[in-house]
Amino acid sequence: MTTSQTLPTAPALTQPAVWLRDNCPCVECRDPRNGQKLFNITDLPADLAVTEVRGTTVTFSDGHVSLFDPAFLSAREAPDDRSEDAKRLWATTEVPEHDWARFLADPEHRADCLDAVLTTGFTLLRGVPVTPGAVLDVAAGFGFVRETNYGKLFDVRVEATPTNLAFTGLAITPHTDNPYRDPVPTVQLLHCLSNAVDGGESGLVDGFHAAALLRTEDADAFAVLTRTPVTFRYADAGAELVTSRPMIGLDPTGRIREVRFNNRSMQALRLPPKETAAFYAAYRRFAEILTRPELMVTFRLGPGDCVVFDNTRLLHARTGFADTGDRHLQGCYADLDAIASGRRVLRGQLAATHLRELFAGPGTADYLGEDVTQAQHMLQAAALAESDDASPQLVVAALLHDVGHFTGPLTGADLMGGTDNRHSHVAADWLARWFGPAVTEPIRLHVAAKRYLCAVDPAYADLLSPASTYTLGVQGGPMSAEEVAAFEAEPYAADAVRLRRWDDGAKDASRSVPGFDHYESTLALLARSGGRARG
């Protein structure tokens, strides 16, 4: 293997050739419409090797050439969004409350609600209509109803011949619902239709936090509960459900991913006596932690309230009440993957909407004395990028490269007044809430690219408009030799130079280009999970 340049920011280039080739992003390897692979692993030569590396361009022994995004090569494995690392663990917490009418009408409010379920583990929706079946409408707002042997929905109220203790007035200790299912329902909804009883308060415990406490306080007990299969069973006239899983489920890296705890449906263990004793000691230890009063958040459901919670993480409980009282809840199940999917899609849509408002508002202002507005300039730059067959990420970078003129503390007017507003850095940092480096870093470098081109191409300066010539001086003038070398080492330097060329050509008041609508779906798609923070 010959390496003419190995980027220090791209450790993945040290991966085996088969990994690099399997992840090639080119249109020969992936369908550009959906990103799915067009080949199988058996289609690759068994003796595949890398023959050359130039920056992030890799040539293979079968003649194939792959051009990788530096951000892809330097990315680390994202944490499993179902594991403890992706959650906000709590000993006690304020009840996150949301309003059903706002949930339906306000995408920002809906996003906050979905976030609460995904990170804190639950939300309490107020103002749900007090009508039978309304819980199904709520579930549809979060994803899809998971139908079980209980039907699409089930009633929680006192029954004369209960098949489950939930259908009595007895107190119910913290537990997982349906632990005898594989997979267990990951989301549970309980909607209150009436609650005219003394008692019957609802309680929630963060099982992930309790399991983490067990790991800290008694590592041996934690290990026992993560490796010992426990059989859970439920049977009635129409169903017999049985599964065996550890009480504390881990992902392959050892992070807490699931808790199944239900003494009512747990079956007898069949282990050697010594292992049985160790299990019961660990089981008791975990149960003692789960029932610590300071770990439970308690609230009372009133008519119209609907609690939505992660059933693989939170354990729910109920205080006792008189069997003769009127307490009626309706419940159903859903799945976390639909909530996570909905949140990602909503995240992208909100980003696109916010950017649309910028183009329609501040973007209509004068662009540094040029004959176009800020928005017209950026739309022209994006159109030039598209006509030059740029990647979707680079087209979006061209579209958004100057938002720093109106999203930071200083504006374009400050720049024209002689103060560098560092709009390239402001824009990159501001956009990082939604987009990854393939969008933000060419933007961060596009002013530096002007200074670079002025240093390495004497004819370039003659192409600049008067306003751009003036701002060049404010921004530091042509680069020094040391600055040129540092710029050329940047992973996104070539993209920034391309962006700079489109930037310089995007100042023609007579040019007709597509409007913001043309890019909205691309913005929404790229903004779903590319940033470093939720927005």
Contents of the next structure:
Amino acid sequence: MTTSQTLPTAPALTQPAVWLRDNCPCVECRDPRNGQKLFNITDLPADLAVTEVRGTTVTFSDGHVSLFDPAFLSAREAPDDRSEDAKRLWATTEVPEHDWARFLADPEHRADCLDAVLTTGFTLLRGVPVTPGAVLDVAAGFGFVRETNYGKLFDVRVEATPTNLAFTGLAITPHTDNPYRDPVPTVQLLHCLSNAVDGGESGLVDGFHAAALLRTEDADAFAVLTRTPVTFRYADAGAELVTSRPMIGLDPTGRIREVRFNNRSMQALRLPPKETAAFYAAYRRFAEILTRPELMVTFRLGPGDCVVFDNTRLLHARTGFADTGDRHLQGCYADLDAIASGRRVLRGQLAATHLRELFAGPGTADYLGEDVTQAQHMLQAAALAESDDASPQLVVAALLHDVGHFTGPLTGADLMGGTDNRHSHVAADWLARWFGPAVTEPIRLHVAAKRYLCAVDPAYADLLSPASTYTLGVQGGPMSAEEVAAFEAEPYAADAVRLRRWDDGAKDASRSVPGFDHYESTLALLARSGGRARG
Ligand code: OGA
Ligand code: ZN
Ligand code: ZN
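Please give the corresponding structure for the form predicted together with ligand OGA, as opposed to the form predicted on its own shown earlier.
Complete assembly follows, chain above in first position.
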């Protein structure tokens, strides 16, 4: 293998040839319409080798050539968003509260509400209509209702012949629901229609936090509960549901991922006596932690309240009440994957909305005295990128390259007044909340690319507009030989030079190009997972 490059090698380029070949992004390997892979692992030669690496272009022994995005090669492993590492564990916590009307009307509020369920494990929604069935509308706002043998929803109120202790006035100790189901419903909703009783208060416990405490206080007990399958069962005339799982489920790296705890539906263990004794000691330790009063948040559900919680993590409980009283909840199940998906989609939409408003507001300002506005200039640059077959990331970089003139402390007017507003760095740093380096780094380098081109291409300087020639001086003038060498070593130098050419050609008042809408879906898609912030 020959490595003909001056750049430090991205660690991923030292992966086995099969890894690189399997992740080739070209149109022969992945359908450009959906990103899905078009071949199977068995289609690759077993003795595949890398024959050459040039920058991030890799040639293989079967003749295939792959062009990798540097950002892909430097990406880190995605964390499991269901494990304890992705959560904010709590002993006591303020009850996160959200408002149903705002949830429907305001995407920021909705994002915050989904975040609460994903990271704190629950939210208390206020202002849900006090109407039977409204819990299904709430579930639909979070994803999809998980229908079960109980139907789409179930009523929690006192019944004459209760099939479940929940349908009495008895206290219910902390538990997770439906542990006898595989897969278990990962989200539960309880909506209050009436609660005019003494008692009937609600409590929630963070089962991940309790399991983490058990791990610290009694590592052997923790280990027993992670490896002993426990059978849970539910039976009535029309159903018999049986599932065996450990009470504390770990992910493949050993992190806490799921808690199943329900004394009511747990079945007899069939273990050798010594193991039974060890299990019961561990089970008691865990139950003692789960019932520590300081680990429970308590609140009272009133009519119109709906608590939404992670049923793989939080245990829920209620205090007892007189079984003659008027208390009626409706519940249903849903799933966490849809909540996480909805959160990612919202993230992209929020970014798109924010940027659309930027184009419609500050973007309508004059662009450094040219004949076009800031927004027209960037839209023209994006149109040029698109007609030049640039990647979606580079089209979006062209579309946003000058936002640093109006998102930082200094403006384009300062630049024209002789003070460098460092707008390429301001833009890249500001956009990094939503986008990865394939978008931000060509933007960061687009001023450097002007200084570079002036140094290496004698004809280039003549193409610059008078304003651009003036700002070149403010920005440091043509590059020195050392600066040229350093620039060429940047992984995104070539993209930055392309962006620069579109930038210079995007100042034509007579040209009409597609508006912001044309790019909105691409931009939203890239903003879902690209940046550093969760916001
Ligand atoms: C349930 C349950 C709690 C309550 O129905 O799963 O635990 O407050 N109900 O009645
Ligand atoms: Zn329950
Ligand atoms: Zn520009």
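Bear in mind the structure is a predicted one, so any value in this text is a computation, not a measurement. Residue numbers count along the first chain shown, from 1. We call the rigid core whatever largest set of C-alpha positions still superposes within 1.5 Å between the two forms.
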I want to check S480: does it shift between the two forms by 2 Å or more at the Cα, with the core superposed? yes
